[in-house]
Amino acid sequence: MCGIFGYIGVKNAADVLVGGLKRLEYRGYDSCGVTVASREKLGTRRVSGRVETLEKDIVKHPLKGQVGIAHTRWATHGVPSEENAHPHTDCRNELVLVHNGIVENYLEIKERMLAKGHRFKSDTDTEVIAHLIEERIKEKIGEKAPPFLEPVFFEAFRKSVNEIAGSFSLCVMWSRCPSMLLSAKMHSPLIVGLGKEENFVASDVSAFLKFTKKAVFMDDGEIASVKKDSVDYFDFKGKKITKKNSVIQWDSSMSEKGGYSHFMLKEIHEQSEAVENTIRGRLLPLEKNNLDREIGLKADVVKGIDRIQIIACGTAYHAGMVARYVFENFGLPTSCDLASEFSDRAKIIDKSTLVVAISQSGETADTLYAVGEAKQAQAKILAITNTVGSSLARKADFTLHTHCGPEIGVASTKAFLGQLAAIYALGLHFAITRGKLLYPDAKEYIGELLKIPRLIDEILEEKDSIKKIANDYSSSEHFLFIARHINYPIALEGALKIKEISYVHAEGYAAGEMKHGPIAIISEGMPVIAIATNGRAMKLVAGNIEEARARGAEIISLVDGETEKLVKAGRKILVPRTIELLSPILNTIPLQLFAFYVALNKGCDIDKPRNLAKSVTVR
C-alpha cells in the first residue's frame, strides 16, 4: 500500500503535493517523491526516507509549476531507496507516474521492454508502466509530435493499463503535454478530487479534503482524465462514462483512517484486500511454479528439505503455529518456537532445515538473532515479512513478501492475516514440488483459498452483532479462549488480542487441556469464548463446552452452518464455512473485532495501547 497524489490547477503544485504527501503518510513511509511540470520540463525531488526529509530538500532547491504528481511509498519490489522512489521515468525522462499496487506480469513486461532497447533505473515492477506507455507513444507518433498530442497521450496509456496484470491506482504526466493527469483503477483505490480551478487525484480523500470536500470514487476498470477546469471518465475500452459525485463529511483525522474511528478498526476492514495481494499471482497457473520465479525457490531445495523450524515472536509466533500444521498436513515434520527460547533448538538443525522466520517489520531483534544461530548451522532461511529491505529481508536466503501496506496500529491484525495468506501459499507450493498434492486437490485446495477475501468481507459485514456480544461482555475481567488443532493459535491469538489492547486477563487454551488445570479457574458467569466450527475434533470441542457450562461459564461460541446445530451456547457468532485448513483466517476476524469493541467500551487507546511497541528491537 503506498500513497499517490496528483494536482493540476493555479496554486504551487509543489506545496500542494508536500502537504497531500504529509497527509498519506500513513500508506507508506520508507521513501517519497515529487514531480512538478513548467513549461514542457520536468523537475523532479526523491528521498529514502520521510516526507519531512523530501520537503526540506525541496525547500533547498524549489519547484515551481501549477501540476505535478508526488508518492509516498510502501516499498513491494526494490528495495527503499532513491533510486526505487516514485516518481517514475521513461527513457527520456519525459513521462513520469506514479503508482500503487502490484503489477503481476512486470517480468515479463519487462524483458519486452528491454528487447525494445529501454533503459531501466530502478528495481521496481512500477517503472516497467512508464516504458510501456512510452514504447506505446512512439508507436502512435515515431520521433515527430503532431500538433494534438492529447489524444496520442490518452490511447497509449489506455492501452498500456491493458496490458498490466494485478492491483494497481495510476496517475501520469507527460512533458509534452502538461495540461492533463491521466489516472486509472483497477483494485487499489483511486479517488478524484473536484475544486474551483484545480482538481485532485488521490488514493485517499485525506490528501485533497483541505481544498474540496467534493470527491469521485473511481471503480475497477476507469480511467480519468484531468484537467485544471475539468474532469473525463471512461472505461478501459476508451468509451466515456458518466461518474456521481460525493460530498466528504469526515472530518481531516478521519479521513486518514478512511472514515473509521481507529486504525485498528480500519486494518481490520482491510485484511480481504490484504490476503488478496499477498495470494495474487502466487497460485496460477500451478504448472510456471511461481514461488520459484518470484523468490528462488527451487524445486531441488525443496525437496533437500527433510525438516522446517519456525521462529517468531508474539502474534508472528501464533502463525507460526498455525504453519506447523499445515505443513505437517503436507507430509513435512515441522517445529515452531519462540525466538526467544531458540537457542538451545539451533543445536538441533542443520543445512537440510529451512528455517521459516516471521516479522511483520523484519527487524524484531529476538527473530534476528535466531536467524543469525540457525545460518551458523548452515540452515537455509526463509523469511516471511511485510518490509521489503528489511533487515531480516536481507539474512534471508529466500523472501516471501506479504502485501499488506503499513499497519498503524501497534496490535496487529492485518499484517497477521497476510502471514497466514503467505503460509497457504507456501505450504500450496512445497506440497505440489514435493509430489504430497495432486493436482484434482491442488484445484480444490486453491478454489478455497480464493473465496477467502470475500467471506472475509462477510464476515465484517456482520460487525454490528459481534459489538453487541463485546459490549455485554466488556465489564469482565476475565476471559478464557479454548479450541483444537489448528485453531488453537487462533484461541491464543484471540486471547493476546484482548490483553493487548483492553488490558484484561485473558488466556488462550487448547480445549483438551481444560481438565488439566484451566477448569478451575472458571466461575458463575466467567467468559469462555469456544471456537467450534467443523473439524475433526468438532465432538470433542463441543464436549469441552459442555464442561464450562456445567460450571457456570457464559459461552460465546464461533460456529458456522454445520455446527451452529451440535453447540450449546448462550452467544454465539456465525462464520462462513470453509475447510478446515482455512478456518483460521476466518475465525480470526470475529475475536479481532470482540477484543476491538470490548477496548472501546472501556475506553482505552485502542491504536497506542501502554507499554507496547510496534516492532521489538530489542532483546
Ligand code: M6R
Given for the second form:
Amino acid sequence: MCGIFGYIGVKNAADVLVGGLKRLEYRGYDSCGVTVASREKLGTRRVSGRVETLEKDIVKHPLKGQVGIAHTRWATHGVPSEENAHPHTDCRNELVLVHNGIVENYLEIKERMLAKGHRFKSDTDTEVIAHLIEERIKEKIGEKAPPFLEPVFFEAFRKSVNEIAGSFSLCVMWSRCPSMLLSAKMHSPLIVGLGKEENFVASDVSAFLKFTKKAVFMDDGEIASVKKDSVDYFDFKGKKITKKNSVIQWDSSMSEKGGYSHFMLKEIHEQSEAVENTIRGRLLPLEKNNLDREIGLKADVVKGIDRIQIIACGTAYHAGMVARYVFENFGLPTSCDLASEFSDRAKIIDKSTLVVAISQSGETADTLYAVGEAKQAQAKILAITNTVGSSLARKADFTLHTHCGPEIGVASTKAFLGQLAAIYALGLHFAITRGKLLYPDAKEYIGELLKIPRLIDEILEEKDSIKKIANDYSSSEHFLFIARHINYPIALEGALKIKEISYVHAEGYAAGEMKHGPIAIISEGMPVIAIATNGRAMKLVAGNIEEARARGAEIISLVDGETEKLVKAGRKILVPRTIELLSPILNTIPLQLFAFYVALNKGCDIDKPRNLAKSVTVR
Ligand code: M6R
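Follow the form predicted on its own with the form predicted together with this ligand, if you could.
Shown next: the complete complex, the earlier chain at its head.
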C-alpha cells in the first residue's frame, strides 16, 4: 500500500503534489518523493522519512514546472531509503514513474532487462517497469526521436502494463513528452480528478479534493492518458473507452479514512484486500515453489526442520496459536510461546528448530529479544511481518512479508488476517515441500484459500446485523468467548479486541475447559459468544453452549449454514462456510465488528485506546 499522485495544469506542480501527498500519508510514510517537469527537464527530490521532510527539502531547493508525479511509500520490496523511494527512473533518467502495488514477476523482468544492459539503482520491484517502458520505447524509435512522440509513449506504456503480473496503479511521465501523463490500474486504486485547465490522478480522492470534486474511478485493466485540458481512457488492448464522471460528496478529512468514521473500521473493511495481497503469487503454480524463490527458504532447509517454535505477542501470538494447528495438521511438531515468556524455552531449541517470529510492526521489544535468544541457540529465524526494513526483518534469516498496508488503529485487525494468510501459505509450502501434501489435495486447499477474500466481503455486507447485537449488549460488564481447537485462539482474539477498545472485562476460554472452573462465573444474562462453525468438535461445542445457557448465559453464536440447526437458542451470526482449517479467518471478522460496535456505543476512543501504543518497544 502506497500513495501515488500526478498533476498536470497551470499551478506550481510541486506545491499541489506535496499538499496531496500529505493527505495520502495514511497509505504509507516511510519515504516519499516528487518529480516535476519543466519543458523537457526533470527535477526530482526524494527523502527517507515523511512528507514534512520532503517539503522542507523543496523549500530549500525549489522545483519549478506545471506537471509532475509524486509518491509516499509503504515498503514492500527493498528497505525504506532514499534509493528505494519513488519516483523511479529508466537508465537515462528520462522516464519517471510512481507505483502502488506489487510486481509479482519483477525478478523475471529484471533478469531480462539486465541481459539487455539496463542498470538498476534500487532494490524495488517498481523500477523494472521504468526499464520495461524504456525498452519498449527504444524498440520503436531507436536513438532518434520521431516528430510525434505521444503515440510512441502510449504504445510503450500499454505494452508494458500487459507484461506486468500483480497489482499496480501507475503514473508515468516522460521528459520528451511532458504534456501527457499516463496512468494504469490493476488491483490497486486509481482515480482521475477533473479540474479546469488541470487534471489529477491519485490513489485516493483526498489528494485532489481541495481542487475538484469531479472524479472518474478507474477499473482494472484501464489506462488514462491525462493532459491539461483533456483525459482519454483506453483498455489494455488500446481500445478507446468512455468512463462515467462522479461527484465526490466527502470532505477532505473524511477521505483520509476513506469515508469511514474510524481507522479500525476502515482496516476491518480492507481485510479481503490484505488477504488477497498476502497470498497473491505465493501459492500457484505449485510447481514453481514460489516461497522458495521469494524468500530463499530452500527445500533442504524445509526438509531439515525437526520442529517449529513460534514466538509473538498479543494479537500476533493468537495468529501463532492458529499456526500451531496449521503446521501440525501438515505433520510438523510446533510449539507457540509468548515472546515475553520465551526465555526458559530457548533451552530446548537448536539448529534443527525453525523459529517463526510474528510481528506486525517488526519492532516489538519482547519479540526481538526472544529472537536474539533463539539465534544464540543457533536456530534459523523466519519472520512474518508487515514492515519491510523493520528490526525483525533485518534480524531474520528469511522474511515473509504480509502485504496489508499501514495499520493505523491500535487494535490490530487487518494485520492479523494478513498474518493468518501468510501462515496458510507457509503451511502449504512446508507440506508440499516435505511431501505431506500431494498435488490434488494441495490444489483443493489452495482453491478454498483463494475463495476466502470474497467470503470476507460477504460477512462485511452483513455488518448491520452484528451492530444490532453489539448495541443490545454494549452495557454488559463481562463477556465470555468460547471455542475449540483451531478456533480457540479466535475466542482469545475476540476477548482481546473487546478489552482493548471498550475497557470491559472479557475472557476467552477453550469451550471444554468451562466445566473445570470458569462456568462458575456465569450468571443470569451474561453474554457468552460461542464459535460454533463447522468442525470436528462441533457437537461438543453445542453441548458446552447448552451448559452455559442452563446457567443463565445469553448465547451469541457464530454458525454456518450447516451448524445453525445444532445450536438451539440465542442470537446467531451467520458466517459463510469454509473448511475447518481456514475457518479462523472468517470467524475473526464478526468478533472484530462486535468489539468495534460495543466500543462505539460506549463512546470510547477506538483508534487510540487508553494506556496502549501501536508498537510496544519496551520489555
Ligand atoms: O507489532 P506486533 O504485531 O509485534 O504487536 C504485538 C502486539 O503488541 C499487538 O498485537 C497488540 O496486542 C495489539 N494492540 C492487539 O490489537
